[in-house]
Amino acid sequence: MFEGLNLLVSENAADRIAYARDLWPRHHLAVRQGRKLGEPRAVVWPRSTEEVAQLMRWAGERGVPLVPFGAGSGVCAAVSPTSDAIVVDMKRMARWRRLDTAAPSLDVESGHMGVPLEERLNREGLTLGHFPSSILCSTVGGWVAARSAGQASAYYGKIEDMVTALECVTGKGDVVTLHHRTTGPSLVPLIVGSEGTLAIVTSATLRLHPLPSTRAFAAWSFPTTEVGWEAMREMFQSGLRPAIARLYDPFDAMLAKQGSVKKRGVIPHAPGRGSTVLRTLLRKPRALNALLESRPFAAMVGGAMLVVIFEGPSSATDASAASEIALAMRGRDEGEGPARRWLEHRYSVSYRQSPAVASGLFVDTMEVAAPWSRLGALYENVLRAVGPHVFIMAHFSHGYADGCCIYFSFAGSANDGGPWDEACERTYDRTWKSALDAVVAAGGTIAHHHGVGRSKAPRMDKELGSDGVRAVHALKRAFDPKGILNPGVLVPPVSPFPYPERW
């Protein structure tokens, strides 16, 4: 099949299984049932831009789908190859091409992993300022593809604010370099967030910043979550730009004050008595949510909590100004401790999806966003829509002058009759359908930084409208006329879809 290709290729069964999916929780449920996922025909590891272009031309001539792959940490089913597809793992393309310390900027290949990139920049006295929770298991190309936001996006911006140029290979096999333009059309924003449907990104030129020399830490508790986000809004609209601003609802704040979800062991490691009790509780989530959302519970655990970290020479002054706002809005000073603990554990992602699924549960997250004027409606809509199906909690992060992201976390189990795994899947699907409909009805956006993939694509027409969807398809035809790049992702129609029930 691969005659004429001078590439590192594997058709080994173990490789094909390993590259058959990303970390979408719906995939975990399928694995728990022992249901086989679609495996690609092969996996390739290109080592240069020319090898990517060679592969693209070869695939275009034969109509073979190509699925770009970073590190597989996505949670929206952007990786779900069909049996005739080839997965293109970019991690062998991880070179620094040019560091310009005067700009400062860095041209780096798309397969470079996150933590080594930031650590090497720090040794140069620089930072990208991009700190996604997945930084240990994600790549530059993955950030660009999914329109990623790091934890400090309020100060440094999202990945689209950091990209000044992209080298790409289009679906035609053409190598193009796109520059961010301040006049006339700029094509860079079209590639950022396109999830491998328009081109394969081979390198990115990224805007850098001096490594901050000082930080200031602060935290306050508020009687309700709403009062907390109003304080957060006031801070951003007054001109303050904390690198980190995270508001936890009362239950999430209780966990944050005690260390972390992982430390508390909320999700059991393996099936047992604890998981049985938790599964039983989660079969009736409505009552549990009502208790945890009540004012008596909020008062008992100390209310919501806002954690902020300022960076740079004005950090102390900015933290003082933020404190004046918080205290004027009934905030209670919690000192520096919560913010310092957060920074110490900022990458302590629990990686608990698989143990939770093994226990008969499922866990997932949904990051959505809205203008400040619609944030309350978005929050309440999602709680009402999802509360009957799963246990849910939230924190607010990625704040800006005009709006904010809400990061919902939920855990669920089977809450109706029938075989256990099938009932879990029905609960999961109902939860996501209800949640996405609630977001659109509230005037929010259904994705802030995890991307769209296949899991959210069926609802993108509700947000973009039919003209918007047609525009995306027109771009697809222009960049990828043979339709070989990651088909089925980003916008409807979503076909093929790995499961019969869609939301």
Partner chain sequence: MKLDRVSMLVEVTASAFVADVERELIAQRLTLGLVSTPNTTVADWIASGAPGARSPWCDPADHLVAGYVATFADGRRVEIRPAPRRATGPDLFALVFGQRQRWARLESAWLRVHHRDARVPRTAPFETEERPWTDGEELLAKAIDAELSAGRPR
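C-alpha atoms forming the largest set that superposes within 1.5 Å between two forms make up the rigid core. These numbers were taken from a predicted model, which means no experiment stands behind them. Residue numbers count along the first chain shown, from 1. First, how it differs from the form predicted in complex with the partner chain.
Can you now output the form predicted in complex with the partner chain? The one shown was the form predicted alone.
Below you will find a single chain and nothing else.
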């Protein structure tokens, strides 16, 4: 089949199974049931931009769908290939093309993994400032594709704020370099966030920063989550830019103070008595949520907690200014400990998903955002909508002067009759349908940094309007006239998809 292509290709069954999905939790539920997911026809590992262009032209001539693949850590089913598709794993393209230490910026190939990139930059005295929770299992191309955010986005910005140029191969097989222009036209923002549907990104030129020489740590407790976010708002609107600012609701704050969610987790590692209790408890989550949201509970566990870390030469004075704001708003000083502990365990929590699934539960996260004036409605709407279905908690990270991202974490199990795994899936679908409806009703955006994939594609008309979705279709035709790039992702599916089409 691949004659004439000088590419590294595998049609091996193990490879095809390994590349059949990303980390969308509903994929995990399917796997737990032993249900077979769609496997691609083959996996390809291009080693150069020319090989990507060659593959694109070959696929275009034959109408073969291509699914770009970074490291597979996406959580929205952007990797869900059909049986005729070829997955294009970019990790063999991981060279540094040009480091400009004066600017400073780096042109790096898109298959470069996150941690080795940051470590090598640090040895040069530089940082990208991009620290997504998935940094251990994500690539530069994946960050660009999903419009990713790092934990320090409040100072360094999201990935779209770091890209100065992109080299990519369009669906026609043309190699183009797109440039950011501060006051001129730029096509870069069309590719960033396009999730492999318009072009395959082969390299990105990224803005760098000097490695910070100092950090200042601080944390405060607040009687309620709302008072905490008001303090956070005041900080950002006064011009402070903490690299890290995370506000935890009372339950999440209790876990963060104990460090338990980072060290041991609240969810058992394997099936056993603990998981049986948890499964039973989560069948009726409404009462549990009501208890944990109550004021007496908030008071008992010490309220909400805001953790901040400032970086750079003015970090100490910035932390003092933040402290003045927090204390004036009934904040109680918690010292440096919570922020230091958070930094030490900043990536640990991402590895709790599989043990939860193995225990017969499911867990997921939803990252939504809104202007500050709508944040309360967004928070309350989602809690009210989702609370009957799953146990839910939240933290507020990725703050900005005009608004904030709310990161909801939820855990659920089967809360109706029938076979356990199927009932879990029904709970999962009900949860997401209710949650996305609630977000739209509150005037929020349905994704802050996880992207859309296939899982939220049917809701894009609520985000962009039907004319906005048509504009995305028009862009798709312009960049990828044969429609071979990741079909079904971003805008409503055009190919078979083994999950409900409308949540």
